[in-house]
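Just one chain is shown here, as structure tokens, and it is the form predicted on its own.
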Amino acid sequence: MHTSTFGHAPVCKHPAWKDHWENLYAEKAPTGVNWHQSHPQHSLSLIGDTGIGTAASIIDVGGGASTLVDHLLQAGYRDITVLDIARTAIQRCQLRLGDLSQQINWVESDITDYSPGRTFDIWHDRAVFHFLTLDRDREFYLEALHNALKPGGQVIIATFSDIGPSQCNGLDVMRYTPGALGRVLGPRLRLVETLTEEHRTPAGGLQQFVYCRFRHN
């Protein structure tokens, strides 16, 4: 079933963030942003590795214009929530999906403001967490994550690696090794798998990502 917070999204803790991402998606096509992937292989692989199967309930954090949702639908997943701070990104994705967009739960929200009204088997985040450079914002994120996960749920987070860029689209980022990411996320999340990726941007540059899959205790 399709639902959306459009028209009554919560007050954003970081209006400058929202303006930044709305402007970026207004100026660039989804295929032109640095993190675009036509086939998000590592994310799909790690989601498969959870062993939960297509009955899994999944939230894709920051997935507004990502193609991950397309591939999940094609694979048979039907309980999918996509959250993004930028309405423009969500609308671009909805336009791409057409009638299939009605099968997705769309949430327009700053992740540090997000109050999940339900729980999920899998929390997926490619390239949101590394933008949280302040302790308090990481704490808000983790509060939302813990409230959103079912007991034994799994978490997949991809960030720039320790040799990745120090900035992205004009914003500072944090860089992580798997161990450093695990320490920041805390003892309630147990690291079970890691992958690295040399991501080539649409402009031809290389960015190294580290993907980590955790099990929620």
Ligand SMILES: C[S@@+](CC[C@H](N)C(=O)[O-])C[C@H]1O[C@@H](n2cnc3c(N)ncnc32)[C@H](O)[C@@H]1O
Contents of the next structure:
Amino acid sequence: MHTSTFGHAPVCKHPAWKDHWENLYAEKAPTGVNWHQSHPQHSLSLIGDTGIGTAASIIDVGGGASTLVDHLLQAGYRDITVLDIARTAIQRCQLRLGDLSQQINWVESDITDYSPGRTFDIWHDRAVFHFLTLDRDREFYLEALHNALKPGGQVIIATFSDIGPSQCNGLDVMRYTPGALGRVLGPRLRLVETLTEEHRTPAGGLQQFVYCRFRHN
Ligand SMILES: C[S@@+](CC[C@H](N)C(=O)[O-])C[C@H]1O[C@@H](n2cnc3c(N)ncnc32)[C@H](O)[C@@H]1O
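Could you switch over to the form predicted together with the named molecule, since the one displayed so far is the form predicted on its own?
What follows is the entire complex, opening with the chain shown before.
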């Protein structure tokens, strides 16, 4: 396991990925990165649709400096974990939250190398899974997901849609329809809801995302 809640530097399975994301967060303000949303409407709506209560546990995989955590705290969720490969992203988010950041479990880890040591009711990922372009890395991700998800737990993954960009932030990405994503995730996860988003980047471009909610069988 190469996970850190800080204190020592974790050994990263993909140091080039870590450098890439650390540099992006070091270069730009959290509101200037092209995936920034001030109100993560679709994520909040799908989390609401799971029907879980505020005592349920949620992990935001590749949460970065996303404001999802702010909204979840405001909504009263009490067991929130934010995982990201980039320590700089986590620090940006902690700075924004101030004292509230102490209520969050922070994990600095590559998701393809994450051994959770606990389980969650909800696994949320916006714009991370689509960066995994190799079967091997998707298998590691799914291993972490299945180790981390409670039986009957739910998974929300947002990726670029089949008409979304084929590259983002200098990296190749996979594009998915809900059906294709379901096939990659495998039969243990049943698709129950999808939403489409036209994301407007800070530079004014449009990127189409597809959000899918799955229930563990
Ligand atoms: C496009 S950003 C999306 C951030 C956030 N989910 C949002 O919607 O605002 C991708 C995030 O995933 C993180 N990331 C990329 N690869 C990762 C990996 N293998 N493991 C964990 N985090 C990763 C990046 O540092 C970055 O914060």
